[in-house]
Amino acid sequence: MWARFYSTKPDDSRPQSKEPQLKWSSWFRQVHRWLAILFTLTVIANFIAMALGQPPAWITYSPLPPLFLLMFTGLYMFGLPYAAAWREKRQPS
């Protein structure tokens, strides 16, 4: 369904211009990926300092900053096929 937007192929059916245009969400996808790997490394980090002792607080809640920049990066990604289809759907025809 949302095929055509998740393409990587440029639409050609969009007059290109000479300028870059920047990928915003490419940019997106990329930044969450990397996230999820630092939120993933500090999760297990915390289990292996709860395994040794006590950790220290710093390490209890490394996992926070990672998740909550996840989760905007997430709910951008989620909000844009429907922007998509709702941009769709002013254009005149």
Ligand code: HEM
Given for the second form:
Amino acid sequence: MWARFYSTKPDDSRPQSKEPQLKWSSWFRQVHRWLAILFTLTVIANFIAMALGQPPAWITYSPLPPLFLLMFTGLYMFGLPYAAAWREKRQPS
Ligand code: HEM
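For comparison with the form predicted alone, provide the form predicted together with ligand HEM.
Full complex below, order starting with the chain above.
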């Protein structure tokens, strides 16, 4: 349903003036995707480190920075369809 707001590909059905917003949303999606991979790796590193004994603090806390950034990029994506619906309501095209 919200696919057109989340697509990483340019949407030709939309006017040129909307192009910068689309670029930002695809950029946020790409960043969110790579942060998710980074976050997953840090969690796996935690499991491995724990199996080997008491992990150092930097490993224990390493998932937090990517998780924090995931929250911002995720909330941005979450808000996209609502922002678009709000804009559409103000300026019907
Ligand atoms: C921390 C708070 C987070 C929020 C608010 C959030 C929010 C979102 C939202 C709104 C989307 C778009 C969903 C859609 O397409 O309808 C999304 C996609 C996604 N999220 Fe998150 N997310 C969070 C954390 C995470 C975490 C922890 C992971 C994985 C470790 C993750 C992995 C992904 C992936 C892989 C996608 C799909 C990205 C793509 O299609 O390219 N997210 N997230």
